[in-house]
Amino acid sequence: MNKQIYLDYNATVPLLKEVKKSLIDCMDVGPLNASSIHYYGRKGKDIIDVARTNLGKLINTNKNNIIFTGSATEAINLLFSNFNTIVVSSIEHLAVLSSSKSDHIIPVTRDGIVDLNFLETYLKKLVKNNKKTLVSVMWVNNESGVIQPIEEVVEIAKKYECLVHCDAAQALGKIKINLEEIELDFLTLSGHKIGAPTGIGALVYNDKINLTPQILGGGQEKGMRAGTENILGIRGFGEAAKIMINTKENNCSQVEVLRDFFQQKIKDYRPETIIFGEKANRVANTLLIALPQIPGDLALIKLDLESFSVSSGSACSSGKISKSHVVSSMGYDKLASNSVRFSFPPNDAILNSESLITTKELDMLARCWSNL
């Protein structure tokens, strides 16, 4: 087999064409700095107004309350650094576990899901000795790909006056966000998890709660991330909205066929294949499986040999695979180290305008599975 299968979406999905092309419109303007008052300066203004409006628009806020980021970490970082007392899931991103150094820590269930009743609980008695709480639960898991209850979770939040943030960077582009419709304080958001380049990110906040920036210098973004702005990120990041806007409900139809009938060859291939999340809602694109006697390692290297590129949900930045915190979370720390994720194109669009993955291919992959 020649042709290179790329099933890692959830890692980055490949900068789209149309995003490509708005990048080289947008370095022939000129030498863009955004804090100049010149021709050039405006130019720049326009470029990161035009793209915070397309942001705004497709998660329904006011765009003068997004922030550009280098990144959903920095966002997340950046937000963190202002709360002394953060409640997070089991099974957040390592920028959430890592940044916030909480041990106030919500379990999940076996299919993945934040365990509410707990959550309440625990806030319950948290909060008598912590005014200024914050409560992190993540939209969509990057691993397992659970979609998670997050009316349900600001709702109980609320409750006990706290602040929540949610870190959205699964779930742009594949499932409806609408800010007007959900009391959240603060959300995260990634520009390579639809289509734009990496080293763009943004942090959406309440602008009557006040906070610290990490970093201090000019006083772009409102003061609240100096630097010069990364207008080609910045750019690509406005243009990945604006398809995403254009996309009929974030539809996925096609992915979650592509996605199902993978599955059912899995099943059909090799049925003792664990399928962490099958019975709860997920997004549309990921499937996170694991073979009872297969290491993830080892299946990431046969599979890449066959020229199928996946993932192991708990990569880490070496490149080795260690022990996923996700899958353990949700109750098989024995298949902890076993785990893959297949990740498809995030929407229909980007399928359709970027690479037809086909029936015949995913046969092909299930059969790889079922040698290994």
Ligand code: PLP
Second form
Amino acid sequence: MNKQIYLDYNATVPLLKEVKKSLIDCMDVGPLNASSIHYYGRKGKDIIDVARTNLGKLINTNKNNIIFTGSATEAINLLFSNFNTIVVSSIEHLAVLSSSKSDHIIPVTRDGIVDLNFLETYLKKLVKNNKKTLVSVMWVNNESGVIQPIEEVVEIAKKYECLVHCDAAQALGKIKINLEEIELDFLTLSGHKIGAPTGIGALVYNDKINLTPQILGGGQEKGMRAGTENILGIRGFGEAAKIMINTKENNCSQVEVLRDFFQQKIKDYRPETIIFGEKANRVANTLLIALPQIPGDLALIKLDLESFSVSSGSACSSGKISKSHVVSSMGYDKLASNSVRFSFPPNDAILNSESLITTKELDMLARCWSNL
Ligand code: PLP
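I have the form predicted on its own already, so could you send the form predicted in complex with the ligand?
Entire complex below, previous chain first.
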């Protein structure tokens, strides 16, 4: 059997070895319900506290402002259920677009960057009659990898007294997040994008703003998310966060070399390939491309047959490929069913903890692309 080459890290990062070990250790501790008063309950509480501390350190925020949820999607739904008016960018993940049900949509440029002039003009008109408006713009787009100008978004939103949420699911582990340096009100995160198990997310919130929970019950997570805590998920998220803290900031240079090598090979072998967001500030691990004549689903199947696991970036939960609203929003409507996403490990630490992807394999992959 051929070696499978996984290049779909933006979909999910494999459970890190160290995280897996920490989960097994945690399972060996005993029955952990953090609400219990006894020894095991206290152990459970400590595990959650350590994880919250690690995550707080990673993004430089007070751990008490972090609520663990079942996913980033849940964190976003919890937040959005508190707002009637939500302004979103056109390239947001479906977790944002579906749960906001917003028709206040800010377009992006052809490079995939949120249009700041449009945002400013839009907010100027909108907030006149609207007191409680939330602006939600993602930090890094999951399909194109384009980094959004979050500082500027915050500056504009604050000028019009809006609150700001940032979906940072694809930013964590790829770029520096320092909440002391940016005046965000809310941030949402997903554990499995940095090597924790799936099924754990977080909402980071400004505690001056009262939020109403969606899930009611035993008062866990300061009453913001009831239900006996997912201790294994939380432990995994905390351990993955610890590994990210210990890796040097923005340490993606090896990943970038691989991505850029592959991008160049694609250009050499098939020059008509369109590279989305090439001129924009992109994270080091992502490459979104298309060929005008080749549907994305066909490309994925052919690459899969050659043992390369990649993605269209726009697959829905049924696994079916839909038109990419991101590619469409960037002005490439005719290519919206053709895009294919190659996503490398988010940073060098994860690259090195996994089996390394060689330039020989990437050359083979680029040749497969050229033969589509
Ligand atoms: N936001 C972005 C940008 C994502 O890429 C994802 C997952 O793909 C999510 C939100 C949802 O994260 P979760 O799987 O934790 O619900």
